[in-house]
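Here we start with a single chain on its own, the form predicted alone, put down as structure tokens.
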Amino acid sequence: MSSGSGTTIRSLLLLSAVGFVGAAATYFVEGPARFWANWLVWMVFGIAVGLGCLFIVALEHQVQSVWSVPLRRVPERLSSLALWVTPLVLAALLCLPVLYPWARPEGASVPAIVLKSAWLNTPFFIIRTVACVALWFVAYRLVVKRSFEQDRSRDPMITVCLRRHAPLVLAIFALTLTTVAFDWISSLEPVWYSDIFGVYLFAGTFLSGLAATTLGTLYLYNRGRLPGVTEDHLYNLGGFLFAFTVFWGYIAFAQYMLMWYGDMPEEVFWFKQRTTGGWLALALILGIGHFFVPFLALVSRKAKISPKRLRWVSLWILAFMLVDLYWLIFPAVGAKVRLGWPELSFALLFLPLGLLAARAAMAKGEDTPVGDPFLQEGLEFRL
């Protein structure tokens, strides 16, 4: 390890220290539910930068593509931060009965939440998690540590093996994220509903990790460590961000738009929580920052393969899924926009943590899966 190198990471070790006693304060100082809440929305983004990777590499197994071959090792070494965030997971549990209504005494007198009461206990709610956790490994297991063995082996076979279980690794994603969704953040509020709320974290989550992937690339792509690949591939990147920026803009428009039109008081409250007083100027924001700033950036073919435009669409994004959590889960527990040093403080706890994990996950097995039969016909891609 260099100096340099030793340098940062005790500079980001230091800043997580800083951030831990401010969190610790908040609990102490500000009270337990805006602790667990900004706890919620460090570890569902953690989540969803994993998952959104894990769900790329699976994705890219079952549709048997080819150009992305020489980049997959990148989404590959990242989801390894949906394992990371376990701990936070499990100790999440910890706040049930501090932001669940569902999970205190007095939500047995809620008609709503009783009849939710055989999905919504706490002993199924801890088997869900658990369950979700070990899923995780297997799914990792499945396509991407397998992938590493091939660096070493060059055994074809593996790739078989790979397309072969991405059909279950894509049902672990969905049935996982969906349980996250419905779970942690839906059942904050368990007398509102929305049946496509799942897909809406989705499409939050594969954005996410197609940000994340996009800036490891850019990261490798830099230093000259992906040797073969081109603009061409960059341009292919770009290109999903901007679509699937559409996607996110679509399914955020009609859940908004299907309760609006069917002005059900059980599911209008939800959105009138968080589009009114100061939360009405921050879905505003959410709206131009997730959806008009990146479609604009993106908008042309010039801009999909300008590295320094996609880094920082990138790093756009990923802000904005942080801002979308925080509107999310922040009116559920009876909060006002606040934005403090409580707020700060979780986000030097958990940021130079994260980029320390990304940091030892970009540095495992080579920056190419070089095992991969189908390498060279992925370096040779042209649009």
The other form holds:
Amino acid sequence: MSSGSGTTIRSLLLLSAVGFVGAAATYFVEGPARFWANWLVWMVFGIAVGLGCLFIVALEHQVQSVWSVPLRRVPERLSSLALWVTPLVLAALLCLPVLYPWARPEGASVPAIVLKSAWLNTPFFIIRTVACVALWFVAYRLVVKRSFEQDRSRDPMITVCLRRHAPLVLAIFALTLTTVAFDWISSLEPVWYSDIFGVYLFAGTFLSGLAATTLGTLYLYNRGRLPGVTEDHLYNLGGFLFAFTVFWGYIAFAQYMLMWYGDMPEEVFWFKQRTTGGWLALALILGIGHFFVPFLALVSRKAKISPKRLRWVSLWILAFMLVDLYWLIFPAVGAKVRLGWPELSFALLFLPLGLLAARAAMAKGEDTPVGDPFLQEGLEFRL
Amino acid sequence: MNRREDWTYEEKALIPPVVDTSRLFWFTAVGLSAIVLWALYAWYYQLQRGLGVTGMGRPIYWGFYITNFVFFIGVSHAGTLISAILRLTRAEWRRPITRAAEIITVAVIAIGASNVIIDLGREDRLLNVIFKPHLTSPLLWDVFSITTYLTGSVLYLYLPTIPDSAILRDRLPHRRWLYGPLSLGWTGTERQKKLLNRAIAIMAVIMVPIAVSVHTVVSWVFAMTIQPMWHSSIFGPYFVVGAIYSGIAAIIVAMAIIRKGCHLEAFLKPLHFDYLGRLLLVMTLLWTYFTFAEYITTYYGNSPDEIKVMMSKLTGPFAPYFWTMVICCLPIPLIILGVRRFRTITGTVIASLLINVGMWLERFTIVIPTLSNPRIPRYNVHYTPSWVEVSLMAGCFALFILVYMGFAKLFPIISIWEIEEGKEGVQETAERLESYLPEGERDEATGPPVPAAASVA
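Switch from the form predicted alone, shown above, to the form predicted in complex with its partner chain and output its structure.
Shown next: the complete complex, the earlier chain at its head.
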């Protein structure tokens, strides 16, 4: 067993090393813009999965939901990805002059950018980024860390305390995620702005968190490590995935339809860029893949309790979060759809590292929050 | 059988408000009817002389009527969304609330929609929307979605009244002509119960997307124009959140009146106000997020037309309305609902009344400032509502209360059978929990079972 897992770790690290070489080569061969665009996709993806899981934990405490207590350890463990990803975020500050027109000297000559300079300037951007990163550590401490302590101490007061912290964590989540959406993605094209953009990223983030939680739950469930968890619990996860697939569709449609119909030059150009040339095909794939496929795959009651179905839909949703980010970020740096060895290299670099981080996270604490006083009641949950 | 002493506890408490009418009720009804009649006269006056009798004109072609329309359709989200969501999440504490909420929905959709008709000016052209349809016009979608919503809400209100109609049919022989047909031959068999619960569950699932789509489409009537500060991609969810916010506030006020008026203190407990208060607190925060996102993005976007509208709200002529809205919707509810000590019945009612005032002002400050500052500034007009508009608005509110009171004289305002079903559920849970305990301890552990914490997720 241990030698087997050693081999897995070694091969994952090897893959990652190959990816690293490719990524480094991207920087010198293809130029820094493509390098950082790839970096940004994976960075935001990591934030989405980690913060999505953190949000699930905080939400459970906030609404005092009981059915989800037996599953809570999975999002608690995976929320540490939000902390793992922080070096990537800080390193990405180097890319400001490369990717962001407002951070370059010529930005000062574009009136629409000058008007936004109170928000879009390098020192303030760095302050916001550092503040976000710091707040994620605070949020993790507030709502996750003590739950692991509870495994040993079995102190019910910890649950009371976690519930009390939940609203604050939700506020931190809303503020920082909206900042990430506007700063890191929307301001790639500083002329464009959309009020709903924070909610749009939230929809994808919550879905990614749910998909990761479902995958982690199924991993434990299939190995018999979640005794007492039944199809009824899985059904709720499936229901959430379904509901927020619809929510994502709603938000994406609201944003697209209004801008397409309004046809205002300062906003419609953003969609025009993303729906002409090769991007149109990608936009259609995104609409079908991010909405219709999971919608149809999860609509029936049977589908929501089938571990097999839930597993591939979760993987599918995560994959389409990546497609979504690619579609949001890449048109800002190049006119053409470019999928080649650089993108593959970045996938090879970050996927194995992400898997290793998830693997390490999944070993933390007990498989269920054994000290939570509501665990038994949560296990008895039936539809 | 029909002597009151044979009735169950719920029937004894909930049927009398339907049949016994106090003098205060009649006084209120007469007073409200007078207001409604006056409003009808105002409408007649407007029909005779045209829309010139209102304060509207170019470019401010929407005023109080459309503000009321958006406000009422927003309040209507009380019933469907709250009751549907509470049913779907099996929140047990919903039982005494759902009926009171669903009536609000049906009453205010009809009143809200009629405000659009009043705003038309040429009511004879009303059906042109359907006979000469424009698929790209959000107005047509509005007609589709609101009629669907009204139909669905009536059904969703009606279904849970069937068993209660049967109870009233059996208990009140002199009203058998009414409740007999309404109860559709309900006898309370297992099969009937199963079918009914299924039908209600299906309707609850259907009503959630319909309700969301209705307010989204209402918002798009604004957002699909390219007017500054209407053309915002966030308007759909922003309106939906505002709707749920004012809807919950409306339920709390209605519940407090019912509680006092019908002496139902035993059913509508402080706990219900506490839980609804918490929901209201969550909505306060969500509303704040959306409002903040809307204004900060306008500031960030910094387009001159939009800044002009925004400044007319922040510091210009609309500042009094805007800041009253902010105070009513943010700091006061936050303090009252956020501090447990203040989250009492009185506290939640005060917060709810303020929120309803604030939400009406929100609709007002969405509709009017944008129209007063069009992209092409050709006119310089200030909108002041005329007596016709004020009368019709008063009439709408009076009519709403009147319809509500009338409904309470037809059906129990709290669902009798759902309360009884809840009691059965408590018994079953108690038996199940007891079966886990060792045999010897059972006798000691037969105290009242602790109900599970509300699982909203």
